[in-house]
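Take a look at this one chain, the form predicted alone, written out in structure tokens.
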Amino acid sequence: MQRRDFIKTTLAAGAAVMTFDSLWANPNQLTVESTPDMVAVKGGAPAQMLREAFKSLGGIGQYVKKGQNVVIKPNIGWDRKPEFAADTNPELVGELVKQCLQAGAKKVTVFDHTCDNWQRCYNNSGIRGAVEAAGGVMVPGNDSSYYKEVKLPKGVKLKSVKIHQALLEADVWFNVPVLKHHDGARMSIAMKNYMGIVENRPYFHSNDLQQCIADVCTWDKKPVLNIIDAYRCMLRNGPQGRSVKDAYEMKALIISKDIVAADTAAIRMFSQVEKIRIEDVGHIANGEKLRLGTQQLDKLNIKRINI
């Protein structure tokens, strides 16, 4: 039996709690009774895990206030059904829209600058249906008229970039990527998900992709939370996958304000199923150098929830 198959079998056999807790646990880490720096949930449906996470974070009202305009930025880049794990889980996005509106948000807007035809991506991912059923609004991301230039004074390769006006006008926004393999960036998670808020992505690929990903994350309007969908992950052949066999049901969710820590935790969890070294995902270290967050998870107060 191959190592990956052994791990999958072990998870399915009931050892998920041990594996999940050991991903970033430090034996000397103290449990702190305060709002955690990170919440990691495993074992439930996407909406259920999000609700449980928000309980530990003090509720959605800590992040969304009455009358605010809210933007949710999932990964909707590919014309794929949810079982491919190429896009963020629609149930998770719909639940987040619902909670924002229940908190009193004036409007909840969802978009992505897709790679495939945006209408097909929105529809076939299931995200349009989930968002509109919850009361949210989908807007296109593939029209250049939507993008306005902003400066990135802390960027190394990128000194300016054009960002979608929905984000420029938002009071708060949530970064909601799916956890998946990416053949260029090695992994596509929270930092990589920023590439769906900008207009000129080809520049990233021809001018040090790993640094450009970190640079765009220096934009001063940070998401209030990074919510990583790891319910169903793409293990290989990312970013769009070749078949449903590239996907793996992990049933997990990671939430943190710290984008570097969130991606670090996600990669450590991913590496328990599919071989990947965090050193190979260069934008993570680049982000830490730019003081976007920390890879030192043992320094954080992490709340782990097993459903």
Second form
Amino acid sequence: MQRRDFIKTTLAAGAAVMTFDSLWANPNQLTVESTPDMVAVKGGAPAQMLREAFKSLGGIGQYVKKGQNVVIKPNIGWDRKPEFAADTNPELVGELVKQCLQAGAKKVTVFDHTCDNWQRCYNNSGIRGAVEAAGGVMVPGNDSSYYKEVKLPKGVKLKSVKIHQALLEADVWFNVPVLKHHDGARMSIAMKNYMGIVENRPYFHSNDLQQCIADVCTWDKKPVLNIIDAYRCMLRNGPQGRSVKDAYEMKALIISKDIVAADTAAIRMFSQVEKIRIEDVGHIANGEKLRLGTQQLDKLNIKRINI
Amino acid sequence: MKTQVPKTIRIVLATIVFLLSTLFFCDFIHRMPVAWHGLMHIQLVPAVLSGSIGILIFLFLLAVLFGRIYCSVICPMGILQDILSWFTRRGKKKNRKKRWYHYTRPYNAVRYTLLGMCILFLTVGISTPLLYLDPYSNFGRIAVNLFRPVAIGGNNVVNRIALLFNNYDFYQITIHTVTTASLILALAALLTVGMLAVWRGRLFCNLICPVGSFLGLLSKFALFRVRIDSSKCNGCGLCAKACKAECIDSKGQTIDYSRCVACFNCLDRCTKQALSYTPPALVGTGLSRPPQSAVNRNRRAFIATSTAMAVTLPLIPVWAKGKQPADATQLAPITPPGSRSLKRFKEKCTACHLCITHCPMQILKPAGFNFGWEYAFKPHLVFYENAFCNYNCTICTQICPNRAIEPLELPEKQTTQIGIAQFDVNLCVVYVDNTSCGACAEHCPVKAVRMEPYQGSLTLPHMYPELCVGCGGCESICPVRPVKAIHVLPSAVHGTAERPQEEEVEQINADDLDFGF
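Hand over the structure of the form predicted in complex with the partner chain; the form predicted alone is what we had up.
Zooming out: every chain and molecule, the one shown earlier first.
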């Protein structure tokens, strides 16, 4: 046998085995042609768009198994009402809690290391109300005693970081940011949302913010999905917004396991309304360099849903 | 009326008032209804300083109708003393002899001098003597600096245990607001009042407390008072042994009404039913009159008091002069929104520390003597990580019983300029390291700090001071150490910031948009 043939055959056999293996291991996937790398939904209500997206993704059961301890990390950074789009949409978070519990999760906890007073943020963002109504638990993130040291061997500037223990103990977690403009990092989406799981944020700011954001995303416990709330987006004066006029009803939702791709897609969507250059959002390119994902959206299998 | 009824009513009311006040002062989870602050407004010194005429009339009528009821059911410090002497079983029948109270003469010279001093200083706008002597403010400081930290410590222990079981029903609270100075003052007050209470009942109220002395002057003329029916009294002295104000002279069958705090402990102690709490008409012959010798004593006290005041008076200008900071560049405190100006706040605040408890951001801290003796123990704003003045909060302005912090509606608070941020570009991370930061602009609720194009994709902070409200968001988060690149300079007189302009945005219909990728 020639070398070339050998390689061809091996590759073919390998691919066949892998396909067979995945079919065998996961009979659920037989019903879906192939799970898309990204699902984008437009034109619906937050909860409705999430339900539609999960249909394409093969159901929440693909991500949450019975008896699991689930953590949802929305952006609840600011003491603002939902209309400001400074925090993740409460309806979306509530629906996700509900779905996780329906999938048999033992416990669903929600937290953020807020920038403003945590109780005011939790309450006024509407997230506490939505989470507790759906049967989830809000966990405080206000004190350093909740955070435990974790090593980041792949980090460039950030070699270790303290992460909230709820997340360390979780079986799976969802990263659920809101799409918004940000004065510091330029955009605050899925990667930037990681800054709410750590204790010492000033370190990021004084040690190359854009690199540190990418570094913290190299933590080996990745979210099972990045769910970007673009129902309302903050177009300018982020991350807090000066008035509700800074918010824009995009009525969209972007979901992907690939955090770089998710942020890239979100920025392209955002740019249709408010121009932003992706090169300026330095942490995205830094993330790609660290192999966290790809900005090449055309190489991905994207499912687009219009409601 | 049964003799124990007034006492029972007193104890029930006092218990309610004490519990509500203590809970409101110690409320570290901010769960108590804000409306409870009304309880603090009916305190005498706050009513005087806030100029609440209605409350002053009410307290005046209360005293001239019923005596010093205030001291027994409204003043939390009075009730605290009762609790302490109750625990140590002072004045109880079954106790050994030395645990009984005995009649003593009043210390008029001391108490009226202290009262006069407080009033005199107040007339020239100095509340400092009141700060140290006012029972309400002292109680507040004891609760906030001693009781509250103990409660928080208990909470944290419970929280640690709960965390071991992955339970987040509690949360960790770090104590930021107790300083060495405030701790020492509160401890000194508790020890002084506590020891006096255990030793001699209500001695604090009849020796030191200016509120007690003032109400004593009114309650001399009270309509309802404890009266001795001399036809029934056999001078056994049981009532005097139970009197924590030490004001019943059973041998002379007289009561010093300026010192009686209307606790009614004496009423049911009398085996002859000679004591009653009644208006004058109901007791015909038994009306007790002060003996002649008392008049002489009063005159002597009056002379002593007047002399003491005459000596104090010339001191005031000297003290007042001392309050001016020697150096104009001396660091000044940032006063809470609603306090209007440093001068006004200094005059009105008696450091009860109620605002310190209720600030959700825990940025109000009692000062030491670093801003001069006149600002000592009064709260000022301190910004530290994740702690700055919340843009949407007005709680301190709502609850201040002295109106040292005037009530502000949210729109007014959001433009009240308590200070102005100063930015030093030479220290800024963006300028020094050439990396992104923008933490200050991120935290600014009014965009008085904005990130503007700098080099390449970098942006640099730029100040718009006319928009700045001095909330300290920028200062709290600036990562530069040890000196921050942005910090708030206090406004000695609070200004008004411009309201941020709302930008008009062209409306693009989201339905017309594509996904964009």
